[in-house]
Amino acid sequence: MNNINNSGNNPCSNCGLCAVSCPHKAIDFGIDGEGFYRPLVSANCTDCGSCVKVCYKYFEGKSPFENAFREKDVYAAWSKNRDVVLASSSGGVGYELTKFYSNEGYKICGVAFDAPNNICKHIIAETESDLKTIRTSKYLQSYTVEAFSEFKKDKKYLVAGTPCQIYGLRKYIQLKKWDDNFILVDFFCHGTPSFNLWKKYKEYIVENKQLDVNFKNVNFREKNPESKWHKNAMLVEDFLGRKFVKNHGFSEDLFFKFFLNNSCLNDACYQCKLRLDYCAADIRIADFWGKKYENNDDGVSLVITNTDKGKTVWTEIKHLLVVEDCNFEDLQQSQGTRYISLNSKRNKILAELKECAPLDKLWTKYFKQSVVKRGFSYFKRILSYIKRTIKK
């Protein structure tokens, strides 16, 4: 076999480029039982190997790994337009970047949340409204196959996606010899959760917060007067105008509790070699977390120029931004996590996300009870210490 059914060095990252690259359309791409996009090779496969050439499964990387950004230029930045900053997930750099190159004739491809159909997917933006749709962060797997299959050799594109999506796309456009027509942007990615988590979360919202089953809008990271940049709020709105808002979303929203507990991420996310060890994008952006901007409640973007093209792009757009030069140490404080710890409960949680138990019940079962048990164990140790002290 010369296709992606061969075992590789890494798990499948669900980027979708295997299906895009297949000249015979022999690869279907859909969600498996655990809630992750996976490829399925059909009988039409000719073993041409096109899919293997773009697949992250066969990426080897360096050994030992070295931080890919050690010698790169690092910046903090935010839009000069405060309205843009407040409407963006961090500092609005991504929006200014896409708007500028849209005006320069580039097609812009980014992730939109299709609330009526309950999926995230890459789209090629055609309007100013589309640019605003792809502006904010999404925390679900994005379906890439449809949009990426529309790329043409005589058009110019700016494409934003996860590091694994951009890795596969870089390989694809290199094979096509389309490199000169693309600007590739990725970001520091925590991982992609099971789609079953989102389905459970949606059931929880509908059942407990009295929203209609059809959502009109979802903003995973809304900035409002109470939950500003560092805390964010989860916002869900239905077509009847009813809203669910959970302030301090990162710490208090049920979806983010599971997500940030690393309890149901794609298996490729835990030992991802594209987080710090390799970058296929021209520019990488992120939230500038850490002490340096802890008193900024509007939002600050971290920007790294990774290629010569990235440096050129940055030169062309930075007049739209407030820019501060930073260094590698600032980067490490902001985005220093190389590998995400595998949650020991992951397989059990993934199995139960397919069942009927409500999401809040699963949280209580797997996490709240463990906290109580740890507290009881701690109390027993303190009691034992007191008894030993009294005996002495």
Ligand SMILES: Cc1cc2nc3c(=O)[nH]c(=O)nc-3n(C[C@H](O)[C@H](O)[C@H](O)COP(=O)(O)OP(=O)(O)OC[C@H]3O[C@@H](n4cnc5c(N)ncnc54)[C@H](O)[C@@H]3O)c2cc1C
Contents of the next structure:
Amino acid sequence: MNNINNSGNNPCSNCGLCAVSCPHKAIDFGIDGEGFYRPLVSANCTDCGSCVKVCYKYFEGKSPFENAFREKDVYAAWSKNRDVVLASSSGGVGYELTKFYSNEGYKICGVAFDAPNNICKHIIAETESDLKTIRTSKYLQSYTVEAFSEFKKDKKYLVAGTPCQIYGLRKYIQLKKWDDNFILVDFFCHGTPSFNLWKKYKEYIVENKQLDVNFKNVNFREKNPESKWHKNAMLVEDFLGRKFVKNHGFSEDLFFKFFLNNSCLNDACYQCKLRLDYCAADIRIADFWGKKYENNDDGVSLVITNTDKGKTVWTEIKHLLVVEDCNFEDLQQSQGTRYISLNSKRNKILAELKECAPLDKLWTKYFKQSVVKRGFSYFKRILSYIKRTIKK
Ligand SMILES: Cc1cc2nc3c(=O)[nH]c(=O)nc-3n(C[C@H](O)[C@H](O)[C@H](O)COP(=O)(O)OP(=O)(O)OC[C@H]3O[C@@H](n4cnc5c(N)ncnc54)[C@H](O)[C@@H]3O)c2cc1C
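Mind giving me the form predicted together with this ligand, seeing as the form predicted alone was just shown?
Let us now look at the entire complex, which starts with that chain.
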């Protein structure tokens, strides 16, 4: 058997490149019961092995693993146009990249919220308005198969995606010998959660916040006067123009609470070797979290030039940005976590997300501490503070 049903070294990253690369269209790519995209190999499979060649499951990486970014150039940057910064997730480097290369004749491929199907998917931007649509991070798995299957030999593309999508794509274009025509951009990735979380979140908003069941637009990274870059707001808008805004979204919004406590991410996200050990992109971008820019309210992007092409790209676009040179220690401060830690309640949460319990009840059941427990942990904190003070 020479197809992705063979077991590999890693779990499926659900990047979709197996389906894109299959010359016989023998791989369906759909969402499974737990809410993750998974490939399904059909009877048309000829065992040609094309899918195996691009698949993250068989990625071995270096051994012992090295940090991919130790020797790389690291920058802090934000757009010179403040409107761009405020409309972007962090400092707007993503948008400036896409705008610049769109003007240079590149086709731009990034992620849009597909309202009719309530999913996120990669699209190839055709207009300036498409570039605005693909701007900002959508914290859901995106469907790549349709857009990535449209890539043509003689065209130039800039593609942004998760590190695993970009890894699969790099393998694919290397095999096709299309490398020269592509600029690949990824980001430091926290992982992508189960679609069942998104479904439950939608039900919760419709039920409790009186929004219509059809969402027109979602902005996971809204910046407003109350919730600026660090605090972040979640914004959902329906087709009737009604809006739901949750200020202090990272800490207060139910979707983010489940996403950021790692209780329902794809299993490949937890030991992802593409987070710090290996990177297949030309440029990596991220939020410049950490001490260095803690007082900046607008947003700062972290940028790493990972290849020679990445360095050229950087030389071409940096006149559009305010740039500050940084180093590996700054990067570690900002993105130190090597692996995203597994929440011990993950299996239970994934099972419950399939059922009909409302999301707020699920949160209370699994994560809200009782008054007694809260009191106890407060007491423990005080005790350890006293001990530390006595030692000094
Ligand atoms: C799922 C996910 C997890 C992330 N985790 C982290 C993290 O742990 N730490 C961190 O510092 N930054 C993380 N980021 C990156 C961060 O949110 C910003 O994208 C980054 O700071 C760049 O900001 P920007 O304003 O320059 O670009 P943005 O406007 O945010 O653009 C980034 C590019 O990513 C594409 N994109 C958006 N959503 C998706 C998606 N679901 N899948 C694939 N591509 C997508 C967009 O089309 C765009 O081209 C994550 C992003 C995503 C989508």
